[in-house]
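Here's a solo chain for you in structure tokens, the form predicted alone.
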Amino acid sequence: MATRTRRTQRRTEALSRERIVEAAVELLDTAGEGGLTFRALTERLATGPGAIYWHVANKEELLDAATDAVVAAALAAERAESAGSAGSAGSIGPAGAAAPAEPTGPAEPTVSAERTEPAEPPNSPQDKIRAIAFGLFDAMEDHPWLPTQLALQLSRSPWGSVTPQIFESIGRQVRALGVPEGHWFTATSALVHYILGAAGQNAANSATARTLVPDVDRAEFLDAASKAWNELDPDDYPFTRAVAAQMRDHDDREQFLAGIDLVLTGITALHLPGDQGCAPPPAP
């Protein structure tokens, strides 16, 4: 009787909704959306289709559940990391550089031609937004099917669980920045669309490189693209030719972070009062 009970418990655990969603994510990662079938799922879980249909009604619900699970894990990991870094001695600034060490003796007078901006406090709303963004960036890189599903969630069912999770995580930090309530939706939307769009494009680039040119590494691919840009007609493409070398040498994560900081700079410049921002240019 005890053996039978243990087998029943193991079977119940194996066929829980969480285990089914976990197996679906594994299939999506290895075979893409086309490879996620109930037949493949039953083989992976060594069960019958009826047991799976008990927990999920159809493939659309399964895709939604897989998307929700991956996004929730990404946001939870970044919240934990952000909370853990709150008491660290050295903060990370917008460019990802460690804060300078405390001086050990009298400060020497220095003259600088550049104006030094005040550093953000540790665990600032800006840092939290960057952490959320990188969590989603890494999730899309690890799960190439995710960008498509996120786009569908945003357009097809913004009332579902995924869109509010992302919007809430970023929106709370926009509010913490001091943005006036009347601009919360616009500012948060700008960040969400940049993060999902840029991270999704990066994931698509990586997936294409892996499938279409598997024997060419990233540096070789960008070098070839840079050379092609340099060979464009100088009269028709003067700007593209001028930035060809920058395109070849860029780092995807640094570029992604720079874009976030551009959006944050615009938000603070337009919406924060006094010294926290600057007034928008006068209307023509």
Second form
2 protein chains.
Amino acid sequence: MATRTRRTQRRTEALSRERIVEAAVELLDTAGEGGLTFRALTERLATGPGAIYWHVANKEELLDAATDAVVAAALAAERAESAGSAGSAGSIGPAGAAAPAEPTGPAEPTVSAERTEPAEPPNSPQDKIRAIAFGLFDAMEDHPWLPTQLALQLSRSPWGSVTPQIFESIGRQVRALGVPEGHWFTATSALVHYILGAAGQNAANSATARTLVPDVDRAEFLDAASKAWNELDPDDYPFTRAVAAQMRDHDDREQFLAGIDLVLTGITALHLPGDQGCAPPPAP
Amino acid sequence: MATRTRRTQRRTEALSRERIVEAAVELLDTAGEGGLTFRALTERLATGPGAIYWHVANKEELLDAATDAVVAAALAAERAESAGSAGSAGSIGPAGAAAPAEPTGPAEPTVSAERTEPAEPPNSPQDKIRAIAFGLFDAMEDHPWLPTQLALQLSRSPWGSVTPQIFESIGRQVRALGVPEGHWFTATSALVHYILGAAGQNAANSATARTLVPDVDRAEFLDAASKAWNELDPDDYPFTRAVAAQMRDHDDREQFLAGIDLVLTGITALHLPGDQGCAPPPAP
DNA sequence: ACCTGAACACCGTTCAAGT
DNA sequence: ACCTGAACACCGTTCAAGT
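Could the form predicted in complex with the DNA be shown next, to go alongside the form predicted alone?
Then the entire complex follows, led off by the chain already shown.
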């Protein structure tokens, strides 16, 4: 709905891997995962399949490149936080996905009561981790195909090109946190897994909501999902049913943030026993 | 390599959804994700495609059912921990995947030094969470296609049939942990995301190792992957390079366990301030 | 109700041929 | 070096027809 620029591509501008990947991303955004076809691609680029195969080995590589580009843009946007230059973000990723200005700040602490953020220094490693996480979170909402492709690529070649990007971004902040080197891998892995999993799940919620009833608010969808959970067998699913209401009423970004803070707490509590070690003490 | 039973299927035994799903799992285990084809399936079951379509709506539903069955078997095996009955596990899942006896116990605490497990009561909620996690971990190693399909289904319909299964298993233990109800959803989500992500990544490592050089030990693969990380641009990937060695030498199960304990620590520290609140205090 | 199997539409990929 | 486009092999799915 958002992407409208550059329709009816003119046959000028020589073909290039970059242009192909760009077209692939637009096609994925517009027509969904099933919409990316070599035929659709050749039409949009006004060429034959052979031309595309000269720049790209196969469809898998094309999908990887598209995933790579979108993730890189999301991470670059976050990196340009306090600095002014937008880096190499531009072009790829529609709408405000790569907007370097404000990282769409985490939902304000509307939290019920108990968790009173203990006045962390702004721009702390924790803050930066949250910003990176929300950058990926937003990218997945803008590109509904991203979670799936990310998961596919992670399953296919876990040490491929995307993982190091995300790993590096988060890992630097884990290091800045003061975590001893022996625990870098574990701590970073935990954060990355949570972020990708939770952000992906949330994006899937939005996507499903959009698909089921294009115009409906996702709140209505969550309501329906919550009802579905409520109709599970009470003997087999007591917990899931009990949590159904909670799921319906939750705010995505708040929930996502709470999960990140949970992992962060685990990291600091387990690996930084000197610092202050424990949970943020309830303000006195 | 393991599955050998019931080859050259006889055309007796009426077709059923269950038999189709079973054949699909075997085909996936044997021939990989690309090997599951309606043509291969009809051959194996000695029917036509129409017969399959009478029992199953389409390929997507078939893949979902296969995923469902394997996950259910893994969770059932864990549930039969202290009890004797194996439940409805049987049949599906080759080799020792669904063996109800010992949950392949988490790697013994070979931990370097500092983390001295504070003598948790055996069969504690923590222990059960670890057992469930390792059950899924093992299932993913036995069925290399499982992480991918799990991720696909999660992206496709996050509140589908598999999620509640896993969510319920973990969630019950989160409740047993004493987490206040308001935090059930966050805590359970964090655990599930970490477990699926980390187990999947590990399974992908093993799978890639097997694919690249069928006979090589996965240690050699990790060595190669570690070298690949070491060849990344030192300016762009200082952290990832620094962690490469650590990745090479790690023990999967130990690393996986450490991550679970990290999230568990976060949960208890953040949500159980009364209990003892903090990280396992170094034994006096 | 359950199964058969030929047929259809579509897809990724190749390759001899052009410039 | 880069592009064309017809052709190939294969796949998921359908459906009229059988029992």
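Positions refer to the first chain, counted from 1. We call the rigid core whatever largest set of C-alpha positions still superposes within 1.5 Å between the two forms. Quick caveat: nothing in here was measured; it's all calculated off a predicted structure.
**Q** Core aligned, does the CA of Asp236 move at least 2 Å between the two forms?
**A** True for Asp236: a C-alpha shift of 2 Å or more.
**Q** Quick one: once the rigid core is lined up, does Asp249 have its C-alpha move by 2 Å or more between the two forms?
**A** Yes, the C-alpha moves 2 Å or more.
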